[in-house]
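Have a look below at one chain only, the form predicted alone, in structure tokens format.
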Amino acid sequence: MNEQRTERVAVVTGASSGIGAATARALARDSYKVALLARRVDRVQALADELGDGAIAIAADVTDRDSLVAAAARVKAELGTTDVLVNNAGVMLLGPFSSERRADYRQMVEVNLLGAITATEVFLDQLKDGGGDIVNISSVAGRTARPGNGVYAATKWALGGWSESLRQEFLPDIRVTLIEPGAVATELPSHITDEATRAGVEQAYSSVQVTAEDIADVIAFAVGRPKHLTINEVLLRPANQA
């Protein structure tokens, strides 16, 4: 069982920045070996160099199953069996609903929802080998919706439902934790393609004091609990967020 192993292995998707990078650092501090998965391989390589021995950078796209299969094989060969999978890769392409933004909608569904599903499916056999943890990074938008975030919210609501199903299906062997952050100071708003929406969100986020490191600390705490305890869901916001 995992509690008998002296070293655990964590895989973090979307590890090139924000919550993913911060989570990798937090888990490395807790003596995990860490596999850093992202499309921006230069960034994850720099992070792997920073973390030193026990960290590897892997170019992988969660929308490309073949790249995840190759990543899983490399993780097992170089680090060992995966104990923790953090499904962090995601995009937040907010804006008014219209046909002109259909590419954004497809990207959010493919990355935020199908990407997490595919990564979990690919790493599942490793996670079952003695028990493991799946951490799905959702959002406050997985509990509430507002104008301009409909498809983004849809992906996060779906992630919540899927996570609860997995929790029941895999217990007691694999723990499933859903993390639902509110506003966090990351680069996520800069990816918004609708200019007016991006400007508004960046302005709103300019005063946000919650950091990626704050979220990473919560993730590290959750997966670090004794195996007889599972933290299923964590909703967290800046103290001044309505």
Ligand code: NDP
Contents of the next structure:
Amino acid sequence: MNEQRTERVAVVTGASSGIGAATARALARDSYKVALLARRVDRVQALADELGDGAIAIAADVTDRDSLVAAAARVKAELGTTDVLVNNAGVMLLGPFSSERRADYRQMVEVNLLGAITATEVFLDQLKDGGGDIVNISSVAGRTARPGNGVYAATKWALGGWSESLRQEFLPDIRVTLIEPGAVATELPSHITDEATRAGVEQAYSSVQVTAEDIADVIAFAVGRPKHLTINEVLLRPANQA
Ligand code: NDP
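Having seen the form predicted alone, I'd like the form predicted together with the ligand now, please.
Full assembly next; the chain just shown is listed first.
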């Protein structure tokens, strides 16, 4: 439950599916006004319609700064100043590094890392205005690495270092929370381009019981703490994940 003032405004990137959509629902349940950002605008529009008053859908690509600038202006005009930014948009294009999937590597860096950095830079003035929260969705892969997830892990490790720097720079006005989930049952593996890797990861994910809602509840709890307390880092795994 949100213990801060009601009517806070939250912006969630990648709100069209999985953890982002569940986080938007959880924050709306806790009386936040929510801006739902994603490229698949039909999906975020359907979610905004479901959530009703106080929810807006915005077509935004986190690799396109202009679309984020336009989104920030719409949020301020239609919902008010942003209090919470959830940098959730991400892609996990796993595969052997030797497969030379250069477009995949670049996309992961541009979405997972540069996308979060750009969204934060664009929304920073609003977040500073009255105190805010930045929630960066990292991963267990931001703490460990294994063959086949090198560039994905690199983006998530980078989010950890960047988050800690932001935490120190902006305290006490902006709180920074890093969320590091293990496997969560979402469509994330379906975008893997290396067929053998995709088949293996989808098979492994088929028995995952942790849901996007499980992660969203933790995010809502973290940003709902009183302003004098920050939950800086949360590592969550399925209970049976090695
Ligand atoms: P989904 O694939 O369901 O969600 C990913 C979201 O990112 C989608 O809403 C997608 O929206 C959005 N997205 C992708 N590219 C862009 C872009 N260029 N601009 C804007 N939005 C974009 O996966 P999850 O919910 O699982 O993933 C959410 C986050 O959680 C990611 O950062 C992921 O790395 C992280 N994570 C997930 C884990 C898991 O096991 N599922 C574990 C650990 C971390 P659209 O395509 O409409 O733009």
